[in-house]
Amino acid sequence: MKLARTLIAAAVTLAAAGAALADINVGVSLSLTGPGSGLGLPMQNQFKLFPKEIAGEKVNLIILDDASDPGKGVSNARRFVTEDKVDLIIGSCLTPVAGAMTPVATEAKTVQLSASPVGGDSPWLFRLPQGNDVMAHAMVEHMKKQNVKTIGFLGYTDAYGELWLKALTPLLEKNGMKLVATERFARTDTSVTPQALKLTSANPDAIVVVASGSGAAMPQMGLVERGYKGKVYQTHAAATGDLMRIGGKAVEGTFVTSGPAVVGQQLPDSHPSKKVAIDFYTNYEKQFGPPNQFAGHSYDAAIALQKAVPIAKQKAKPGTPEFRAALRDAFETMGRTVFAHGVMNWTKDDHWGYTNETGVMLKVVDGKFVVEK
C-alpha cells in the first residue's frame, strides 16, 4: 500500500514537472495513514472529483501522505515549494500537522489552505474549516437552551484541544456557566480512565469532548463506562461517521457542532449553503458512500479556486511568485462565497471568514446525525 502511494505520488510529480508554465500546481498534504486517516482518506476521495481545469488552466494535484506526523508534514511542504514549485498548498487535516507546515508556506510566500482550524497570524494562511470561536458560539447557545450550568472539559493536549479550551472558556463565563473540571489526553492514548473518573466525580451538567475523527469515540466511551449520565458535546472534528461506528450506543444522544456540509438535505430552504451542501453530498455518495465533513473541505477548496484564480490571472501567470501573491490577494478580496460548510468571506484582516451563523448543532439519533431545531 505504501509503495503504491509512493509510485502514484511519483507519477503525479513527473506529470507536474513536465507541465507548461501556465499549469496550476497544487500541493496537497493529507493524513492518509496514522490516527488522522479517517479524516484524510475522505478528503483524498473528494480530490478525485476535483476540477481538471480552472479558468482555462490545467490543474495538477500533487497528493502526499503526511502519516499524521508534523515532521512529515513539514517535509511535504518543503518539497512542494522547492521541488514542485506549487502555486498553492492544501493541508493538512490535522491541526498539529497543518500548524507545522505554516512556517514553510509563509517563508516561500505560498498560500496555504488549511483543512484544520490551525491558529497563527500568517498572511499566507487561510482556513477551510470554521474557527473554534464560531463553533463554540453554536455550542454554548445550544447549552443555554438545554439549561446547562456546569461544564467539564476533556480534550487533546495538543493545539486543537488548547484552541478549543481558549475559545470556550470566555463564552462560558460570559453566559454565566462554570467550567468545573478540565482534563487532557494525548491523541495516541488508548484510554482516559483517570480523566473520566475525575470528571464523573465532578458531575457537571455537560462534558465537552475535544477530539477528532476515529479518536473522538474513545474518550466518550470511557466517560460512559465510568457512569457519567450527563450531556456530552463533541466538536466539529468529530462530525464523522466514525463517531457512531466506533462509539455505538455510548454516543447515542451526543450533541455535535458542525458545519452544514453533511446535513444539506435537513437544512431549511432559506439556508444559503443548502444547495451547495446537497451537491457535495450527493456526488460524493455516488462514488464513495456517505462523506464526512472533511471531504467537504476538499470540495470547498475547489469553489475557492474557481473564484480566485480568474482574479489572480489578471495580474500574473501561474507558476510565478507574482501569481502566488495575486492568489493570496484574490482570496482576500473575492467577497461573499457560498461553501458547502457555510458562507465564507475572507478579508485581509480575517483569514477565518465564517460568521457566527455558520455552526449547526447535530444530535446522534439511532446512529445518525439529525439537525437540532
Contents of the next structure:
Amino acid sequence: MKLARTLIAAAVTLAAAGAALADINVGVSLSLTGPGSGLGLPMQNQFKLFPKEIAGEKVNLIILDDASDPGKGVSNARRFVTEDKVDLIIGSCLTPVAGAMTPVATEAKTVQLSASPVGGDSPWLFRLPQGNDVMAHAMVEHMKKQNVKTIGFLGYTDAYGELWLKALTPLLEKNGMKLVATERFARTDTSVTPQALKLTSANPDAIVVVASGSGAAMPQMGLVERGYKGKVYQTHAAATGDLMRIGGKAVEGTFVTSGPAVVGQQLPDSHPSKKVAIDFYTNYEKQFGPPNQFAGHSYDAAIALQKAVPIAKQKAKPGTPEFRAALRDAFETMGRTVFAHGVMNWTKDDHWGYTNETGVMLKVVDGKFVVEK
Amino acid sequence: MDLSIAGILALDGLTSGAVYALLALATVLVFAVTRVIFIPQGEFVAFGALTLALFQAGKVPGTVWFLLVLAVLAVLGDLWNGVRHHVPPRRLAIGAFRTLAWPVLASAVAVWAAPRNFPLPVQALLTLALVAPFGSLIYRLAYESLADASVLVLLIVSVGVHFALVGFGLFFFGAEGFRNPSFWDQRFSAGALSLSGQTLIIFAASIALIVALWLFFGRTLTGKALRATAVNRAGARLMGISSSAAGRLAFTMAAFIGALSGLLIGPTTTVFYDSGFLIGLKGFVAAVFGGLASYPLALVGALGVGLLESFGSFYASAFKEVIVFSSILPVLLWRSLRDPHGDEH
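Let's compare: the form predicted alone is above, so bring in the form predicted in complex with the partner chain.
Full assembly next; the chain just shown is listed first.
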C-alpha cells in the first residue's frame, strides 16, 4: 500500500516535471466519436506522425475527443487554457464545435487553428481549410476556359449552399458570366425533379451543384434524368468516392473542385503544393491507408508551427502569454507558406489566407478523379 | 409553365405522395388503435432502405443484432413481470419462445444469406422480415406499460424513441447514404412524361397495400377487432379483445409499412440514417389532414402534400418545407372549428 502510494506520488511528480520541462503544449480537440468521427479519426492518425520537436523545443500534443458536440468542445477548450496552459489550440474538425470553442480561445488570448471553415472575426482564430471563395475562384477560372457563359445553381438550403452562392456571385459578375437560375434543395429531399425542370428549362451552359459527401450524387442524377446535357460542377465537399459510388454513370464527366492534398501525384509539376502533398500522401498511406482531406489539415498544422515557432521564440519563451501573442504575430507575418492543401498567406486582415494558387479542378473519368491540367 | 411541365410535376408529386400515403395510413392506424402519435414511423423507412443496401453490399446489417437485443430485452421484461405475478413457468417459457422464435429465425437466415448475394427480391423479403418485428418489440418495450397514459405522455415517449432509433441508425449504417438498385429498370415515355419502372412499382405497391388494408379491416375478424379497439378500448376489452395484442399488431403493421416504403423509395433517392424523419413527418402532416382518424382523408392529404411539395419546389425551392409544413395550419384551424374537442385528451 505504502509502496503503491510512493509510486503514484513519484509518477505524479515525474508527470508534473515532464509537463514543466515540455516546452510547447498544443491542445487538440477532435471529433473522435459521433457523426464527425469520419473527419476526426484520420486527423488523429496524422497527429501520430506530428514532429516531436520543433526548433529545439519539445512538442506535447494533448488530444481530446469532443464527441462531435459543441458543449464538449467548449469544455475541452477550457481545460486546455486553464489546466494545460497550452500555447496553441487545434480544432475542431466540425464547424459548430470549432465555432463554440472560439470564444474560449479568444478570451484566453490563445491561437486557435480551426480544421473547419468557421466564420467570425476573432483575432486569435486561423483556419486550416480553404474558404469557399478560393475554391470558387478555381471553378470560375475553369469555366472561363470551357467558354461557359450562363450558369445555374442548385445548392443546399443551408449555410453551405448559401456561402457558396455568396462566393460565386461576385466572381461570376466580374468575369461576365450570368447566373440564370438559382434553385435549392435539402439533404433529406427525396426528389429534385421540380428544381431540375426549372434549371433545364433555363438551359444554362453549366450547373453548379453545392452539396456534400454522398448527398451530392442525387441532385446531379435528377438533372441527368431530366435530360440536362451541359456541364456539371461540384464543390470540394463532394470530392469523395461517394460521388461515384452512388452516382455511377450519371456523374461521369463532372468537374469537381478540390484542395491539392489528396491528389498530389496527379498535380501538374507547376503546382506549388505538389511536393508537399505527395509527401503527406505517401507517409500517411504507408501507415493508415489512403487519407482524406482532413488528415491533410493535421499535416498542415505541423508546417505552420514549424515556420511560426522559430519566429515567435525570438520574442518570448513558450508557456507564457507573451509567447502566445508572439505566435499569433508570427502566423500573421510569416508570409507565403506552401501547405499540402495549397498556398497559405495569413495576414493581419485575412485569417483565411489561402491564395488563388490553391484550388484544383478534377474531372470524373471512368469512376475516378483525374486532375484537369 | 405549360402542360407538359405541369404533368411532370404532378407525376413527381403523386409518386412522393404515394409513399407519404403509406406512412400516413400507418400513422393513423397506430394512433387509432393505441393513441400513440408515432413520430419514429419514418425511422422504419430508413431501416428498411439501409438494411437492403447492406444486404446488397454483402454485409450483415446491424439491424440483425439490434432485433435480437430488443427481443431478449422483451423476454427479460416478461420474465420479470411473470415472476412478480407468480405466472406458472410453463406459460412463461411458451411466452418467451413466442417472442424469440421469429427474431431468432429471421436473424439466422439473414446472417446465413448476407454474404451469398441472393437476388434483389429475396433480399427485399428478408429486409421486411427483419424490420417488421421491430414494431411489436418497440411497442412492448416503450409503450405497452404506459398504454393508459395520456396522449401527451405517449407523444413524449415517441420523441425519445425517435432519437434513440436515429442514434442506433447512425451506429449501424454510418453517416454516409446509400442508394439501392431499381427493382425494375424499364423506362416508358409518353410525350414529355417519362415514367420509370420504379414509379410504377411505387404506385402498384401503394394501391395494393391500401386495398389489402381495406379488406383486412372490413372482412377479417382480426381487422374488426383492431377497429373495435380503435373505437373504444374499454368496450373492446370487455368483449374479450386484448388491447395489448391489438397494439402489438398495429405496430407490427406500421413497421412493415415503413420498411416497405423504404424499399420503394430506396432506388429513387439517396437514403441516410436520418432521412426517415422528414419523410415520416410529411406522412404525419397527411395524417393530420384526416384528423388522425380517417384513412381516405389521410390518403387525399398525402397526395396533396406530395403535389404541394412538387409544385412548391418548382416555384420557390428555398421555401418548399415552409410551404408544406405551413399547410398544416389552415387544416388544423378548419378541423378545430368543425368539431371542437371536448374532454377527450
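Heads up, when I say rigid core I mean the largest set of C-alphas that superpose within 1.5 Å between the two forms. This structure is a prediction, so every number in the text was calculated from the model and none was measured. Numbering follows the first chain given and starts at 1.
In the core-superposed comparison between the two forms, Lys72 has its Cα shifted by less than 2 Å. After superposition on the rigid core, displacement of the C-alpha of Lys198 between the two forms amounts to 2 Å or more.
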